[in-house]
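Form predicted on its own, single chain, as structure tokens, below.
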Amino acid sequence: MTTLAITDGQVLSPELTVERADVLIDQDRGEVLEVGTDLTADADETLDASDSLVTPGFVNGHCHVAMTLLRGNADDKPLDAWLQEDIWPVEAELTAETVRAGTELGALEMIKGGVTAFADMYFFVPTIADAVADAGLRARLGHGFISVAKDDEEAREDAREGLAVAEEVDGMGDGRISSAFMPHSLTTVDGEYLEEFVPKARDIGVPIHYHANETTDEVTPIVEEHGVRPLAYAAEKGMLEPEDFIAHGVHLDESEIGLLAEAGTGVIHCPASNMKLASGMAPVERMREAGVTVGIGTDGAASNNDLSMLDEARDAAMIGKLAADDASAVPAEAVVEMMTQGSADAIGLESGRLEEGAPADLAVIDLEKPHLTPRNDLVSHLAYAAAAADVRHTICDGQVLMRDRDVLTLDESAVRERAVEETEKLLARAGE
């Protein structure tokens, strides 16, 4: 057994209390052995956390990681026009090399921001899985498939790819990578394909993840065509189970919140993307009061435009108060829980908690910053003041991915250079 001690830090417990302690990690098993005092004598290696806050690694519950290459390429448009006019035409020109470059850039950004796990819906998923494995992160991955603008055989082939990919990548990265079946949304995949392929996903034992109720355009067509709200429709298709999770959930009514709570289906709140695309304000406080598991995600960098979970947590708190018309709604403790335990629970990972026996996925935040002074309330600072650039160390599965801002698993300059090169090639192929 090889052990690592994170020493002299302020440690955030699952109960969101903070105490000065060391954290002892079994690096071979990727597990927290003990949280306590004077643990350095038992460690083979130490990592200094003095003047720092030691937290669970942040969990990005919904992402399209390779879309880092489209950051800033198309802004200031509503969702449907943005997708159809700017995103989908460029994505039609993606190659495995492009997606690898975008994934590495996204992984680099997330590691530097203390993210240790994420859920991702995209294309060329085995390539994404290879990049995630090399970067040392944890992830739940799936192929996003659609049926709109496709003939029947093309649609079925896309769905079959979703199933095949889910089986292929599950367990990669020494078990850090898991998978899901990911129909893009309830309006971009016709019901007949959901009826045929969702049961097949259940047969191979993977959860279902999809966009739902992101805009009113994802609600009205279903109500008009089927006479029920979207999540009632999803329930009819067998897509509301405890292991499943939806992205966005902006336009939910009380009946749908009740369905989510009863089913145990998680929701990933993406406040920055929802604001940027003017999709609306999700009823986060009402969901939490009803007992719905709510996590936080960045969405893709093309609609955010970064992958900082600390930025996202602050956005979630602020917009949560506006949506509820209540300054006490979605408090600091709630968003800290949402970006750690909440996201992990929603996407079905065991991370998100810093305690004995938990996966050793951690972030260490440097508190020696003007904007984190004075240290009146470190949970408040984590929610409202901390930034991705404050992350000092990142550890996933017991392995140090970043030490003192130096990423150890990726060559930062080479990753950035490849990203620029592949973006130029992609936009040239797309005629931009």
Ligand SMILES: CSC[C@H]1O[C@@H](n2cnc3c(O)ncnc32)[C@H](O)[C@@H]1O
Second form
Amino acid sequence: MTTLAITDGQVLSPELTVERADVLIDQDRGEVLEVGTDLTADADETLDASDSLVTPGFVNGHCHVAMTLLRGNADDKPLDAWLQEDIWPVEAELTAETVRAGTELGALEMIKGGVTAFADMYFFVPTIADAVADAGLRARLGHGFISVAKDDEEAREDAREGLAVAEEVDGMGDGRISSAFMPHSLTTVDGEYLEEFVPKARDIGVPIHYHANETTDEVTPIVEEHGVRPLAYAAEKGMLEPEDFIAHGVHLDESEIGLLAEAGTGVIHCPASNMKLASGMAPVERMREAGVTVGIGTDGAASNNDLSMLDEARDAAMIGKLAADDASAVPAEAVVEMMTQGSADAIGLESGRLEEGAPADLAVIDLEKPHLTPRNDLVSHLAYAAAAADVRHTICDGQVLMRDRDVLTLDESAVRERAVEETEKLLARAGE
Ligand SMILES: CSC[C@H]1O[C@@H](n2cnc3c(O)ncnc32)[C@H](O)[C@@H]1O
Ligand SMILES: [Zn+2]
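Given the form predicted on its own above, I would also like to look at the protein as it appears in the form predicted together with this ligand.
Below: every chain and molecule of the assembly, starting with the one above.
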């Protein structure tokens, strides 16, 4: 057994209290052995966390990681126009090389921001899985499939790819990679394909993840065509199980919040994307009051425009208060819970808690910063004041991915260079 002690930090417990402690991890098993005092004597190696806050690694519950290459390419439009006029024409020109470059760039950004796990829906998923495995992150990955604007055979082929990919990547990266079946949304995949392929996903034992109730344009057609709210429709199609999780959940009525709570289906709240695309304000306080598992995600970097979970936490608190018209809604404790345990629970990972037996997924945040001074309340600082650039070390599955801001699993300048080259090639292919 090889052990690492993260020493002298202020450690955030699952109950969101903070105490001075060391964290001893088993690097071979990727597990936390103990949180306590004076654990350095038992360790093969140490990592300094003095003047730092040691937290569970952040869990980005919904992302399209390779979209980092499209950051700043198309801004300031609502969802439908943004996808149809700008994003989808460029995505039609993606190759495995483009997606690898975008994934490495996104992985680099997430490691630098203390993210240790994420859920991702995109194309060329085996390539994403390879890149994630090499970067050392944990992820739940799936192929986003769409049936609209395709003939029946093309749609079926896309759905079959979704299933095949879910089987192929599951367990990669020494078990850090898991998968899901990912229909893009309830309006971009026709009901007949959901009816046929969701049971097949159950047969292979993977959860279902999809965009739902993101804009009113995704609600109205379902109500008009099927006479029920989108999540009642999703339940009819067998897509509201405890292991499933939806992205967004902005336009939910009370009956749908009740369905989510009853089913145990998680919701990944994406506040920055919802604000940027003017999609609306998710009822986060109401969902939490009803007992819905709520996590936080960045969505893709083209609608955010970064992959910082610390930015996202602050956004979630701010918009949560506005949505509830109540300054006490979505307090600091709630967002810290959502960006760690909430996201992990929603996407079906054991991460998100720093305690004995938990996966050794950690972020260490440097507190010696003007904007984190004085240290009145470290949970408040995490929710409202800390930034990605404050993260000192990132550890996933017991492996140190970043030490003193030096990312060890990726060559930062090479990744940035390849991202620029691949973006130029992509945009040229797309005629931009
Ligand atoms: C079919 S793979 C995933 C697909 O989703 C697109 N996408 C990015 N952001 C959003 C969003 O906020 N709502 C819906 N779809 C989104 C992405 O560009 C891919 O095409
Ligand atoms: Zn999305």
